[in-house]
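Here we start with a single chain on its own, the form predicted alone, put down as structure tokens.
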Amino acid sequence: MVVKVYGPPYASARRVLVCLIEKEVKFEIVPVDILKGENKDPKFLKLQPFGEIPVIEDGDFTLYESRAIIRYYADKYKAQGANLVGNTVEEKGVIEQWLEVEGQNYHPHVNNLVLQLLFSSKLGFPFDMKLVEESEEKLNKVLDIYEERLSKSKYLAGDFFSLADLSHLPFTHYLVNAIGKEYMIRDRVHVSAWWDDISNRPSWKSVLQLAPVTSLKEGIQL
């Protein structure tokens, strides 16, 4: 059965797409143009009452929230494709720990930077320089912790690639390639090596090829 992934093939939807590729699960993308407000259409709201993307339909099963989706597929197809959830309860616990770190400590600051530096002028909300400065300061502190962690293990949860690393791909891609903050990764030896490793996985390269055209008519590939 082919999984339906609702949403444009960028931002958080990429978290789902790269997981599906890693797990060798067939999928089709159902476009949802958030710039035209299609995510607020009553039909879409029946799938996702908050009007956010992505959403998946797996037969009769519907699920939203990208991190919940990747957990679902990593567990459902544990014996298929890459093992993204570890082999022991302890390994899974550490993966879950770093998934929470990504969602609670890393992503909010990266997201603020991306929204302000990449989208504020395009989506018509006021640019907040103070928020940019505060978010960069906070993200630097988080990345210092990452540098320490990655000096001891190749990946965040240990010496194996997992959901904890995968979840960082979409918005770190923006940080490095779209908003002029590459130095935040490159100035940290171990974080930089980790990023080079995970961003060169064939699955991620395949995801980037799903949206070869630029978005928002601004010459930026999202």
Given for the second form:
There are 2 protein chains.
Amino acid sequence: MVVKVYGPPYASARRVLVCLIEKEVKFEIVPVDILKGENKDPKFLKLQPFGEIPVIEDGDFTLYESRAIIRYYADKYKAQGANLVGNTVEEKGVIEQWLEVEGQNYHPHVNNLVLQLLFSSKLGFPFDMKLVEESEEKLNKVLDIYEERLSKSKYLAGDFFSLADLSHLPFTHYLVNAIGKEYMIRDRVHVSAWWDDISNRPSWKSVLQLAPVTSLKEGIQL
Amino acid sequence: MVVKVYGPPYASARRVLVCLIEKEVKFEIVPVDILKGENKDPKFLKLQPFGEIPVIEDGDFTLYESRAIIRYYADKYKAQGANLVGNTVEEKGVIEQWLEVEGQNYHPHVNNLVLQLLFSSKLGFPFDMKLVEESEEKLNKVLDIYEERLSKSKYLAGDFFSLADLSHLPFTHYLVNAIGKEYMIRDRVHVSAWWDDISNRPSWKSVLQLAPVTSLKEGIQL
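Having seen the form predicted alone, can you show the form predicted in complex with another copy of the chain?
Below: every chain and molecule of the assembly, starting with the one above.
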């Protein structure tokens, strides 16, 4: 069974793609062009009523929300590919803690920066410099806490790579590359080493090869 | 072993308290007064570096982020008390989907409304009417999707109560009671029936009895 991943092969969809590669699950990408508004088409809204990507179809099973999808595959294929969920209920708990930190404390600020600095002109909303400055300030405080944490363990949930680290890949990639905020990572020795480690995993390098050439032609370094 | 729950017995901490009651796990509340800034004390920041509540201590195991804590206890005591995580990996996946919808699509808007309408004067930040109007508009769209979903299944993840429903209790309680937005629930027949069902669970009624009298004296209906 080949898993269908609806979405462009960037942004949140990459969270799912890197997980499927880590878990050695075969997939095909069904393109959904957000810049053309295809995520608001009635046909797509039947799959995902909020009009967001990604969505997966696995036989007759449909699931959305990227962090739910990665939990599903990490759980379903626990013994296949990389173990992303730890070995005890306590390790799993700490992974969940850092997945929630990513979703609630880290992502909102990175997402503001990416939307403002990379997509505001493409998606047609006004540029808000105050929001950029506030988001960078808040993200700096979050990264200070990450620096302290990563001075004590190699990865966020412990000395093992997990869903918690994986979930940071897509938008930290934008932070470091497309929007010119690499210094926020490099100014922190442990965060920097952690980023080098997780972004050099073969799975992530494979994901980056999936971006369509057309996006690159439009001048966005996705 | 009695679980220590750090936090006031309201807001996000109630997500944990109702879960512990559902799972028949004994706990004690260690009060942390946010209105007095105790969540920013160095001692508390050692437990929770972001200065947020709740945190649990269970023997020598510490965990924060309310949605991580409820997953941990629902998983650790799967066979004890109410089953909150479904019976198959697919049911668990759909629960995770709606937990993420709660965290990413529902909570931000309800939280804006609650902070503005209930706490802005207490916490000393300016009231923002535009944010209130925008948040209500966005939450209405989210609730329309909930209405459609709950016309097809009794609860969010299927015909069984789960963590996905439980996670909505604390802030929907504020929406319905303290901030006068009950009509947003009552205008939707299936959302209304769902709310009556989940808010009448004995576990939730027990949680509401835990609020300190002092808060009521201050005139906030917590």
